[in-house]
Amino acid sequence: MDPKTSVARSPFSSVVQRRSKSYRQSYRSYVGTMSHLAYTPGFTKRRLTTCRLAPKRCSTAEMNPEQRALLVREWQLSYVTPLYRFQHGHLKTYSRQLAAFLVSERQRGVAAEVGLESTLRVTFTLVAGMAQTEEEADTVFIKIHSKTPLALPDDPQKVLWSGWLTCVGGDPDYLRTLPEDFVCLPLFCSGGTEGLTALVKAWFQRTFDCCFGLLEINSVNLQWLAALWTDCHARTSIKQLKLVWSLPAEPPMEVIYAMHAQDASELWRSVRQPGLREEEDDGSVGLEEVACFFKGLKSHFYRHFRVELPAGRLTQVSTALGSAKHGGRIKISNSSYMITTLTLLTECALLKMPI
């Protein structure tokens, strides 16, 4: 057997691998060290939500085209501070301004390596139906189109980059404290080259006096996503629950833990509010249930492989509903639980904002 790779089978298929100026109102204040399944570090305005209510399932057929566009690719997550004097009624103006900015950067040679061609078009569009409260601003979707000089007039333009800003389930108390000139769309999702993403961020920072930062998905929130997606199994099969842990070892060890959907569902039901009748179930998922679910997963793995997963860090979660990585990359592959997933990510973005 390869000394750097070991494979074993159990009721759950598992693999162990070794591989060699703006408004910055504080969203955080000291509340002390938080529990092992709450947000860390302890400098937050409040603890991470301990109970999440699953909304009514939304099928892809019920979604508008703009919402379906959010499901087609993997996105890199960032947080963004409130936008100064951003107005949803001026999206056509912003489209022209961003296009002019990109052309200017290309002429200066700054954008030469990001693939911008001679014909550029930028579109800003609203994504209706995402906001959950009156305080939340509508989601904005952005696309950068380009056409080569040799293309025929009827040839479609190629989408070079796309991204969106959203606020889903944001803390209403925080949103109400914002001055009228500021719009809070804290979650920024980008899909495209790093060069184009950097240019778009630079334009937003210059135009709306805001600040961007990388939004990682820590181990706690990956556990939440795994539990939420597993809870959806009865309505939409997750097919397989795949978890990846990074363990502190020399050389570094990566544990890939693949679990059949039915096995994951049975474990989830065993910790899902035992004794609760189906008619009493309001669809909410509690923090204690998430903790018990992962305790069962780790205990099972230890019994078979004598590997202590609690010593490592969960870095990736994947199901048929979506995938998420610690580095801040996420793909939402199904409309089920999309709002719940974005609510969690919005909360993470708000908590990550700098003072």
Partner chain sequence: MDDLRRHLLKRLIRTMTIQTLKTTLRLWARLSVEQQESLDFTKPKYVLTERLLDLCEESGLGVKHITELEMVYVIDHPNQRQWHAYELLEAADDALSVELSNFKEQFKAHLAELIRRVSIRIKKHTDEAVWIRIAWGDRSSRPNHLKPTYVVHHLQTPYVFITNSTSKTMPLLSQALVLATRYSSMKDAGLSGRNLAAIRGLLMKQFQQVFPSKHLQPLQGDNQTKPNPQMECEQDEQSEKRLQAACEAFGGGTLPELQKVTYTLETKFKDKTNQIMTEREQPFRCTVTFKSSNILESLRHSALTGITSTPLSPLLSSISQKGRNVFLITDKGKTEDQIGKKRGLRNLADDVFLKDTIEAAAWCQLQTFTDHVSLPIVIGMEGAEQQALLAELKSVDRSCLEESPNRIEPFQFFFNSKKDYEMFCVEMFDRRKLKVFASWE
Second form
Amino acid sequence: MDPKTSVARSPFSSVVQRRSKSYRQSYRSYVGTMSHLAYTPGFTKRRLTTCRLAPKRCSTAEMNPEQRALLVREWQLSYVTPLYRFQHGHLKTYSRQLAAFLVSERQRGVAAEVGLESTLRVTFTLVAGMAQTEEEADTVFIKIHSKTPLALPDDPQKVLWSGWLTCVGGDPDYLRTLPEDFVCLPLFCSGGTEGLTALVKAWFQRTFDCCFGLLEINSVNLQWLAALWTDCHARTSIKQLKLVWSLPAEPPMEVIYAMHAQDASELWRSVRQPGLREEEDDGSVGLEEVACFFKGLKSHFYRHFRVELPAGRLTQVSTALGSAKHGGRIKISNSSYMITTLTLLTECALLKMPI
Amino acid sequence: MDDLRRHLLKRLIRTMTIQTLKTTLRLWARLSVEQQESLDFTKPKYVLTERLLDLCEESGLGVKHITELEMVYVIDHPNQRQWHAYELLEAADDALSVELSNFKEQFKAHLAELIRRVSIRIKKHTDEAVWIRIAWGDRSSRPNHLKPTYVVHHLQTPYVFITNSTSKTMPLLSQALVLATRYSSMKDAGLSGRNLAAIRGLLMKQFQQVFPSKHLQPLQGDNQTKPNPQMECEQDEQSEKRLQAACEAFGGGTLPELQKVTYTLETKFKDKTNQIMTEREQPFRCTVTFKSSNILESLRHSALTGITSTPLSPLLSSISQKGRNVFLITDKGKTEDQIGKKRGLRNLADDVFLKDTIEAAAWCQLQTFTDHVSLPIVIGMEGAEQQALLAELKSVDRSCLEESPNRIEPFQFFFNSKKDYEMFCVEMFDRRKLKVFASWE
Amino acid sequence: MSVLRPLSKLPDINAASVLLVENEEDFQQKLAGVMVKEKSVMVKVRLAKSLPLPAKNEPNRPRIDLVVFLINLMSELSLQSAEASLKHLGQGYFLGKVCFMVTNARHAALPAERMVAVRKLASGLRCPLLYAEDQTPDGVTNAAERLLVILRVAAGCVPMTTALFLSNLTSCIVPTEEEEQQNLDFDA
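Let's see the other form, the form predicted together with the partner chain, since the form predicted alone is already up.
Up next: the whole complex, starting with the chain shown before.
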């Protein structure tokens, strides 16, 4: 921990100075106690994100096909600790190594889904254009293909599993504090069978000495996503805002609250510092505004049904831009606001990481 | 032909467990006892399917009989499908006297007129329900037995339960039903669910509304051991009140199983803290769905624990009161509700006549009388006409009702047999204490 | 009456009364079951869902020595209900006779904002904040023991100690940013 303590002061001092309304962010302290659970007063002070940048639209034309591949399906999220000696130049080697590892596991009888006869091919590709700052590492996309030996060479290969590691909008100060050999790609999204996901994770753990863990999206972050997506409605229609709560009754009850996009958007705008003119809007969104927005929605609900939604838990948010579930499943349906969503998720991953 | 038989049987067996297969084969009764015993139920399903097909060959059983088997299975296990309830409106005079054989003939005839190739099978179940299985075909193809529609109807009630009907077949089906049952139209009752008994019970108000007496312990207390004198609950009364309110709205015993309730809200947004939205003219459109394995049970439990504040919102209590689970709420509807609450006691009494008459009529429809019973004319009328008749009734002085028989007539039950009349009186006046008019000739 | 006051009644000899306030009415039952088994002092437990308490129980109610708010961190309603109940508590209670006990603090899905809010609440009122585990009998026993320690002091059963004195040692403190900065400067 020594290299970190020496630079521990700079994040704090820089954060204390940056009192401006725009992008102010900090993590739980990287000084000593890392646990997100226990608090040692005086040393560990968690400063929460109270302000985020409003979503910026990135035009679809700029997207490359690799980025488009990220929109295809629902991903399961995990966080990853920094990878030791991961080099972007050696992707081909990694592909071969991972393929070999999977084949050996299959022969041991572990990888049951793969099938004994099919050949496996692994590809690691770079997805350009996602990193926001210089310190960030580029996104890496991994695909596992399989081809049965009887198939013709022209037949398309079946994609058994795909996943990607990314870091979008991570805190530059934190990234600078990392020692030389480490690459930080804290967000890991996987899509495919559980068995293959476990094998890929095992290989990463073995090769790069990192740690994986399930990344759940807690209710406050789901609220952030709902608010940010609703904010986008002015520019891209979100069609409807659907929120799902689960209430602790016997048997458990789910409440699905789906609102018309236009009405939700108007409510959001009325909550955002009423009277704010276009010019004054510096594009930042505060936590109180999100809380106010949800308070309004819950009070409308209570007025009709007299059911207290705060007694339950927000478990899912979905709009035309994407959907996010509490268990860590995310689907991004629209490329326009991908970066904002990923920034929020990267931050969640960085916070959840034990280091 | 063979392929279809094999396909049907395979699909059917796939959905059944071994135990249900045994009982269903027994109920079907097309295979002899020896044949049934020759089946080895420990073998995997595809082996059983082959063996059954052989047995069917032996006994000369064709597709028709396999569909019969399917029907027996569905009647025994109706909860695998999604049922929708429909209500028949505006009974003609002889709607109540429609007999089973009459109904069967009429229905088959009408449906055959409307669509040429269709396969119908009608069966009467022990609990007075008529089950109809319809396989739809069209001009160019044979009836499709893989996607049959099932209809359940209790004669003499205005309710029909349908599953698996598409938008194409629905109008034909409703037309045939309406003609066969002698009503004038059919509309969606706004109730659907998996559990047929539950939606039937909810619509026909057959489930018990058990009201807890004051002696019931609140849910969270220890009812087994004597409560410790050192522990005391401060707010016992409030928990009892919550229990009362919950049971009044939903009933105290086992509740019918509904899976979801949907409300489409188009009301204005009102919030003291948010002026901009409150002043907005357009309604705030949203759809709220409550989902659970037994939604009424969940709502009752949430009322007990305080998640749902009591007194309960009328939107929730109207699920079991109106027997619906799809609602559209607009501002106008809400306003009417509020006016309803503000009405004085006097106005409430007027509605009591109508309400009691309807309740009595519903009871009559489920009873078997020795002779003909004529229901009040007011039942089958439109709301406006009903209100007009009510007004006329109201205008008559209570003490001299006998002198204006014309006013009472629309509300009167006419009995031909004294025994029926007495049974009716005992039920209505003594037990239920309803305000109805009845006469015996 | 709508506001509960600590010194409006006479105390009982060798007895202590505690009021457990919990919106879910679940953990309080388990705690009460363990606490009444205490032998050294006769413990009377009153259970409530929220304050204010019904006025009709007023004559039978003993003097409440300690008010414990049980908050389930996974439910927002729990915290809101506790905050609303605080208004009905007399000022005298905040001199060491109020305590917050939270459950589910280790839940993976807990939003940190709620934890911070509870800590701010407890530190603003200078009350101790205890963390408890309510799913196992051991957890319940431990929580009950800790509450009994504070209860004995608050009821005056421990010589040379008062509730105010104890609360000075155990109350929750959330340092402000300037204080933290000073700590770090000093440390380095």
